[in-house]
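Only one chain is shown below, in structure tokens, and it's the form predicted on its own.
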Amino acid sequence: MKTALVCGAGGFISGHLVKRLKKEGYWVRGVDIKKHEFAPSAADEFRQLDLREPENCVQALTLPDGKFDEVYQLAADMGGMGFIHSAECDIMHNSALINIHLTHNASRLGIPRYFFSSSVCVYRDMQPGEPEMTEAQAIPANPDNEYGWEKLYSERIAMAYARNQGMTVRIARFQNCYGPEGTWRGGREKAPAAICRKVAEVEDGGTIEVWGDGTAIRSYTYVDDMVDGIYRLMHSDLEGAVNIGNPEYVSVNELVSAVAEIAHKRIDIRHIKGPVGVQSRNFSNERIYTTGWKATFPLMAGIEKTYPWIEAQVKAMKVASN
């Protein structure tokens, strides 16, 4: 039986990844600073550890007999655009410490295969319709936020250990990811979850607020597709960073329309000032396609699975508050 350590297992994508690894027959240890907010961990063992501390990284990485076959590093201090723009110091400090200590100790303990979750936030701001960027075109670097800069630095850490210490490293640059059992309120939620929540909270014909003018272009990857990409990449021979994303580009206003259609509601938008981020990011998925991976959930299909779950959370909160 293969063994895997999933770091950040109290989070959204990692929680789904643990379930996938269990289906593949792995023995899995999950580690996070917190337990999963919405679902019990599917891991065989869950340890609540602060991975900013090197001794906790050693504890997470150590098995009583032998060593992990694979380590998946998804632990990070992160959230949606509001959090990214308001918590720059926490993001840089906390995530860098996690990656410095975890990568170093994984190599020192002889972990043979190591996965690092990066982000398309490493890319510069782009205009809609610009030619897609390849992974190599992230350098010269010009991310528009500190989250992207930290991810680039941590990519370099992982690649340095791969070159010098013989550890096999796989790096994925995640696109915006959404789905059930993810953060949907509190300031750390991503755009699809935030829009689903806002639509669920208002009556038919109601109005929701959206930051900016709604023309910013994004693409969104459903969590099952993202987890499949992670698994395929980890077991591929692709070195260096690899984009994983759905090549369906939509504006924020179009995202609202998609959620409203699934909710069977007529929704008006009030555009307000707020952190929007880049106008667009267009990037190539050709490298991940070589593994046989392609996104299987178009936006409407993913929202069909996501909106009912968030709507249920909103209704449960209303009941609890009454």
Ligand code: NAD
The other form holds:
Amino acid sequence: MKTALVCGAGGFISGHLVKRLKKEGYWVRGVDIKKHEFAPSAADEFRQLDLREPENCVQALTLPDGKFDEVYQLAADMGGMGFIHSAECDIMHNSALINIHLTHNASRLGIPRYFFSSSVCVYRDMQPGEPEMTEAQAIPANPDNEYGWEKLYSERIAMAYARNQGMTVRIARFQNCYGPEGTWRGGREKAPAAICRKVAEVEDGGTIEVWGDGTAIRSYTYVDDMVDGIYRLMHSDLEGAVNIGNPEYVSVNELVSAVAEIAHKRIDIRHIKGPVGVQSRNFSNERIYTTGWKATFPLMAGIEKTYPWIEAQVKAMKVASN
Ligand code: NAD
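For comparison with the form predicted on its own, would you give the structure of this protein in the form predicted in complex with the ligand?
Every component of the complex follows; first up is the chain already shown.
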């Protein structure tokens, strides 16, 4: 039986990744600084550890007999734009420490295959209509936020260990990921979850507040597709960073319309000042397509699965507070 360590298993994407690895027949250890908020871990073993500490990384990476076949590193101090712009020092300090200690110790302990979750935040801003950007065009670098700079640095740590210590490393640059069992309130939620929550909270005909003018262009990848991309990339021979994202690009206003349609509500938008991030995105997926991967959930299909879950959380929260 193959063994896998999933770091960040108390979080959104890792929670789904653990389920996928279990389906594939792996023995899985999950590690996180906190337990999963919404679902019990599907991992065979879950350890609550702070991965900023090198000795905790060693503990996480060590099996009583033999070593892990695969390590998936998704632990990060992260959140949506609001968090990214208000917690720059936490991101630069905490996520960098996790990646420095995990990569170093994974290599030292002879882990054969190591996955690192990077982000398209490593790229510069784009103008609407610009041709697709390839992975190589992240350099010369000009990310819009510190989260992107930390990811770029941690990609380079992983690649340095791959070059110098012989560890096989796979690096994905995720576009925005969404789906059930992800953070939906509290300040770390990302745009799709925040918009689903706001729509669920208002009556038909209500108004929701949206940061910025609503014209920023993004693509949103449903979590099952993202996990499939991670799995395929990990088992491919693709070296260097690889973009993973749904090629369907929409404005924030269009995202609100999609959620409103699924919720069967007429929604007005009040645009307010807030951290918006970059204006536009358009990335090449040619590298991940060579693994046979493609996005199977168009935005509407993904929102159809996500909105009811967030609506149920909102209702449960209301009941609990009454
Ligand atoms: P998440 O916040 O749900 O999961 C990250 C997990 O890391 C959390 O459970 C958190 O508790 C854990 N963590 C933080 N500090 C830790 C520490 N010191 N020790 C141990 N665990 C710690 O985020 P997610 O959306 O599941 O993202 C997973 C990975 O994918 C992250 O690296 C993130 O940067 C990257 N990513 C996500 C997206 C997205 O849209 N969700 C986009 C691009 C990249």
